[in-house]
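Presented below, as structure tokens, is a lone chain in the form predicted on its own.
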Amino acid sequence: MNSLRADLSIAVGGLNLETPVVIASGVWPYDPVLWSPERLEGVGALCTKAVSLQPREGNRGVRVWETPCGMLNSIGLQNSGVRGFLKEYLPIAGKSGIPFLVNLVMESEREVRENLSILRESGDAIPAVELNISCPNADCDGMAWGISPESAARAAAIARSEWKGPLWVKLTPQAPDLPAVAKAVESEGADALVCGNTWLGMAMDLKRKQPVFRRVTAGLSGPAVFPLALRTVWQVCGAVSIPVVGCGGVSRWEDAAAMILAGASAVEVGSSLFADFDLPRKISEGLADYLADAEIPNLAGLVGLGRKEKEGGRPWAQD
């Protein structure tokens, strides 16, 4: 079948994306190469490393380890600040071609409004912004503000105050009632959400008998998570109206396609790019392949469509 037949295009919060795969924040390398045409086939935008106001030198120790089908990291948002990333990454950024999103550390709400103005002076420079509520890595910020429905609701409130163009809010899969969670940060005006991030886990170094971090938790990724972050996605997408992105542990079309029948409109591809950077290409090409086989014209035609059941369509129970 003529994967051409099929159209990938589909907008979500604010941006046209030419396909639904997403590269997730703090895998894609600042490289010019990397961000060339050429290396980004089939990825319809990327988002940044992190940007926090400072610069920060992340956690001390072992920052990355290998488990079953996936891994754990605690980088802790390290990056070179905000004036740093203008002066340095932006420019890289704004010559692929590609909407990119700036993933912003959600600090103190001083901290995240100057961090936001300072973004704005490079006017339509940055396309979109992806505010970071979720984080396990780092203390006093991130992650806690995704917990409960107050504190990520204040979270949207500022970041919405302070930026005018697309806002995305990424969640935490920590949240208890992450439904609810989802319900505040779009009653605050964002424009989409990204479901989620990594789930907190830990290991254990057996020669040294001690946990392996410093902090010792640390945030799981990769194929092992993937049935978690399916559920979340279900979950949000029957909370909102606003679109939502898939994130945590797709490794091929057919978890792609899995988050899209759940009513994602796109998807964030993370840990799985370390194994394969032409992970997108091949994630494009097997939706487009499927969509034309299913005769389904676009991708729209796809999103949610899991949510009924065949006959009647009845809609399937939430939980």
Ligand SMILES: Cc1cc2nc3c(=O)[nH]c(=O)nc-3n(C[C@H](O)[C@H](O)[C@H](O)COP(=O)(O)O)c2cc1C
Given for the second form:
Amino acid sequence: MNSLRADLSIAVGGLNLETPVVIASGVWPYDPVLWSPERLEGVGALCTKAVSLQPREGNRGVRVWETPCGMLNSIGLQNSGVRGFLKEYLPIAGKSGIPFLVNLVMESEREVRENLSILRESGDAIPAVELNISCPNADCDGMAWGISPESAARAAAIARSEWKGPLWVKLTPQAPDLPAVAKAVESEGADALVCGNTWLGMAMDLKRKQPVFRRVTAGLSGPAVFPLALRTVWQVCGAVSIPVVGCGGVSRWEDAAAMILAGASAVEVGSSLFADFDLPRKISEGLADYLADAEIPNLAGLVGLGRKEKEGGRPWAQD
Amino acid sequence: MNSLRADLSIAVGGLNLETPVVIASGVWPYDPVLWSPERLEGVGALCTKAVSLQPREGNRGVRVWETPCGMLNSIGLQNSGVRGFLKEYLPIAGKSGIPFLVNLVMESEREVRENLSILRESGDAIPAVELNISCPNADCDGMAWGISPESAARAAAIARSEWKGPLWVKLTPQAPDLPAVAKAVESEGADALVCGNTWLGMAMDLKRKQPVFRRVTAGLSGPAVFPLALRTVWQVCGAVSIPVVGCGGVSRWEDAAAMILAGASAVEVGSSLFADFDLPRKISEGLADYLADAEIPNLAGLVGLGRKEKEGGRPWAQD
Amino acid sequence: MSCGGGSPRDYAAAVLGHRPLGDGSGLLAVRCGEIASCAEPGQFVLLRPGTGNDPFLGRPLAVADAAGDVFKVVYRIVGRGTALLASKRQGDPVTVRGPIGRGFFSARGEKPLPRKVILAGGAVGAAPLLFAARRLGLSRIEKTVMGVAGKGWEGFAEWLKEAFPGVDLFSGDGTLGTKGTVLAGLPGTLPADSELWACGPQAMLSAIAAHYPRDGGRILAALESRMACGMGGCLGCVIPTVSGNRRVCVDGPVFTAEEVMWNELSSC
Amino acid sequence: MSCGGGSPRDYAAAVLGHRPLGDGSGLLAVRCGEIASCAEPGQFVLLRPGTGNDPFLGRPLAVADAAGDVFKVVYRIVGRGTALLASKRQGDPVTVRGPIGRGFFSARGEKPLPRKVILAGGAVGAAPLLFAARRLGLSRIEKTVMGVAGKGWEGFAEWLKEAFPGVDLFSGDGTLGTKGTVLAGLPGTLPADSELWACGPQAMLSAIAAHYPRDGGRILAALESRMACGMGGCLGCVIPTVSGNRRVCVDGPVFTAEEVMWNELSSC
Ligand SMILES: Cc1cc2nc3c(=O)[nH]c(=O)nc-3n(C[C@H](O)[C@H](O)[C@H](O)COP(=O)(O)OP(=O)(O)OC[C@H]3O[C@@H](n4cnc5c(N)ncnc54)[C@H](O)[C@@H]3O)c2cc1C
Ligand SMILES: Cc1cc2nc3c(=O)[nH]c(=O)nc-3n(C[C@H](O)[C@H](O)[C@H](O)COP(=O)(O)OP(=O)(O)OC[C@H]3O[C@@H](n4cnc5c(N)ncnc54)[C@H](O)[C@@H]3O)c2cc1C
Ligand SMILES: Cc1cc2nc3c(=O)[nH]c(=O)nc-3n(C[C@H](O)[C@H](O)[C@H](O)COP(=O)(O)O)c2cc1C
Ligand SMILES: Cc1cc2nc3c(=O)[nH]c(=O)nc-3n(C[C@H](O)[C@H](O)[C@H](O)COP(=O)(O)O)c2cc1C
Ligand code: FES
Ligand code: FES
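Could you please show the structure of the form predicted in complex with this ligand, as a counterpart to the form predicted on its own just displayed?
Let us now look at the entire complex, which starts with that chain.
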């Protein structure tokens, strides 16, 4: 990305990102043959598919379903377990030169502790961990940890005690009081918050006259949810002082700019990659042009700029 | 709608609807010249724009904003007050022959009491009331009433005591525990629940580098939210036994069918009318064809059919 | 064809022709008899430019001309919807709602037409004025003044000269016509028995309103506002006027300058 | 053109021709050299049929033929996306991702080609088999058996006869060809040194698999599944196989019948 008209590098929660565009968990393959670094133009970091202690088969039945400007998924955390991950993926991941975050399933305290102690064995080869307390698609109740401030704090505290490297915690928009959850996680020492994951939705199969997904509900993502995700980013950025990474529905550079103006330091991009592999490059170029045109010297100068006081000095409503 | 291939009539919360397609509050004009009954083909009932005790100017600044497959609005309950309503609108509304519901703003207990006592003066000319405890766009905190089971129950109880006619209560998807709110409102004697209203979102103005809306947040509606709304309909229908009216993102007959399979007795259609005035007719025709093809004798036979047990007798997850 | 009331309808129409004017602007001819035969100058359509539900809302576009069963619109690319317009080819289907709103003639109520009308347009605000000029007839036009930004508007300016013979052209950067705004081409006071019909960016319209503080009722301005329904239902498009909030879609888009609370308008 | 690895890319392409086949089906020719020159039979593309983000996901469509810089797909309308395909005209832009997946030839690994191949297709499952037939050459085709529902497939059946000379046609309702399913046209056991390549509805494929329980490894089936990414990342398209979940998009769509756990497939 040498051709960018502005410097997009930014430090976020212990990682130095060349651009603020992070590939969200669960959308990029592990396979070496599919994993060619030149596909990652404009990408600042990459989150792995969720990694659990034991291998998981994931959910049966239909797993993805199109919706207006979005999609539902019920993958259910299929993965080959932390050992499989280290064997299959780690050797490749390092090669791209782009920092990655291991997206960690949180089923039980024990699981996270063991998982992190196994990851620790790889030392510096693991640049960062993204603790997922927000997956709506598994029986393990992965999301339950992210619902209340107390349980979220507990999850963050455990992870923090086991992992000294960069720790991002991925929140769920299903939390009734998301700013409170965010504060709780911040106070336990997380380095950054990812705000957020998919939104709980559902689809009905009109032919079979029954829910499409075996688990009935599934996670909504894609451009459809962007206005909702932006709202949560605004709220969370008003509540904490650690960096926030916006996630949900980013499909254009304008969306990334909006989240950064609202206070995010970076954004994650998931489903919209399905529509366009080249999106990270396009977002980075768009952001760089936007900065250059506005004569803002660096990306940090854009972070939270949209929260400045309104005309007349009245503060923005923060709810 | 005599050409329909099946009978779509259904009794919902004290109203007999010719079709299960209700025009949602806030999208249809009061003006006689714009109000021609032949525009209402396929419509079973119509909700008025929110009516408050005193006239309200509504919000300043940008009021509507396009989003992917949807829109944000921050109208802010502009209306000419209950007296204005009775004078301007009542004489026309009756003429269409289609039952209407007065969408009632709930700012304070006193307001609702007075409002309903004024409406009572019109006797049978008011077919039904839709109590709005879910508007996210006004300083009056209209939505706050719908957030907790206790306050929602209180709102329903007050309305119930002042209004003996059909009473629908319109819930907000922002409630952290929507099924609990639904049960609480049911237990206070509401005749039907409307599930739900808009979803709290936001937009950023990249030119001015500030939020688009003066109140920052605004209500998201349109096809984008359909999967979310369907999920809430499924949840609420599992919690109550009074009729539920699905609302949120219905833009095709398939959406209406999905909500009815999930347990709704009717649906409300809002923003998608902006894309197609003829939508109610198309939805009604699509539903009638669906019933006829499935040889289901009447619409009631479709209500909740998607909740039957899965193969093997295992119940659907209800969360 | 009978033009019933003010209530617009939705039509499945087709693009009959597309003439690019350069720099991302162009002229689209749409075949739709119901709209073409009923539209008056100042009225507009809501055109849905894509497939499916994205873009979701119709784009308001002034009727720039109408004859037989064809009406025309002039666009300039500003975002996604207008970019889609620019890609339309003959035969492409488009959904149009219209005709919408109170045009220049209707906004005058029962008053007889003035002897002379001055037309003042900014950028694509020229579109409804072209239609107005056709209906007014050359003899009634006192003067036509148009303004564009300048660089990047060359093709559009050529078209303006062709569409409005004798037009007085101004540009902000001086690269096209005279340097300046349309105000420079307008008389200090309005001649007797004349009116000024204007359409363009909000800043231009409010400057005109401020320029003629005492000519109330003789200045008609076609305004813009973000819209959802285009039929008076959503109250999304209101602007503050001396008689309270009025809807640009059905109470306007043409208002007399004296009605509008120019200082309280928020930008669109 | 070099065909690097299995990693599909996105291309902005254009429709070169559209031949409706009747009853809502048709043949689209798309100009895209990168895909046309690299695709093998059984591979597919993800085609985004609309504007903006609705429809959101690409539609998987088998490559039905490829030569020079043009590849073809055959569609049948089943929903919104395919309906949009049916409205495409020459020159229309389309975004295509491809070529995707493991085709018939690759799925066989290093094994030499058999002397004879039987082709069995159901409905639009004929598409990849057409491309396969071209690459196999007439002399290697033992037999071609195709099945359609019957009424409403007349135009498509005509095209099948044209595309597969000597095809044995079956229809469920008996209105086209012989009444019955493709099974009726297949031999009881596979001849020596032959294979069966099949594509069609899941019910047909699993019936074929059940029909030849001992011919493991010689039956290749191209499967369908709902997809999001088409590049192995989302794990949305997996099916149960004897070696665990496999992705239809990159591990398939062609599998040997013995790999697939037919009884545990959920319908697509
Ligand atoms: C009554 C009326 C008549 C108009 N006539 C013309 C005309 O003849 N030719 C022309 O080129 N333009 C005209 N405009 C402006 C035109 O509507 C916008 O340029 C257009 O909607 C932008 O759409 P977009 O998708 O390209 O931009 P985007 O910014 O992507 O649009 C996003 C949303 O904002 C709305 N929007 C953006 N800008 C405006 C605006 N200035 N006014 C209203 N809504 C806006 C869009 O309609 C859409 O809903 C008119 C506007 C109004 C209100
Ligand atoms: C590898 C592969 C090759 C295919 N080749 C062809 C072909 O050559 N010709 C052809 O006509 N059809 C083919 N199909 C089926 C085709 O993809 C679907 O008919 C099409 O996606 C339906 O889209 P729609 O928008 O019309 O339907 P909708 O029902 O509106 O689609 C909604 C969503 O479901 C998906 N979907 C619906 N049906 C299917 C299906 N059967 N398989 C996978 N996804 C589906 C769509 O892609 C979309 O994401 C193929 C499918 C696969 C997986
Ligand atoms: C197919 C799919 C799989 C996903 N898997 C994971 C996962 O394993 N872990 C996780 O934290 N999030 C997962 N997500 C959520 C995304 O990382 C992201 O938070 C969400 O999709 C919202 O962003 P988007 O709208 O840009 O897709 C998944 C999303 C999709 C669509
Ligand atoms: C412009 C607009 C105005 C609205 N005004 C009201 C209102 O006054 N009272 C109310 O209860 N809901 C109001 N709503 C919410 C709708 O009635 C409906 O609940 C919501 O838009 C979701 O449905 P939809 O996705 O079909 O639009 C409004 C929605 C829109 C888009
Ligand atoms: S656009 Fe809805 S009232 Fe004007
Ligand atoms: S479609 Fe994403 S892995 Fe196959």
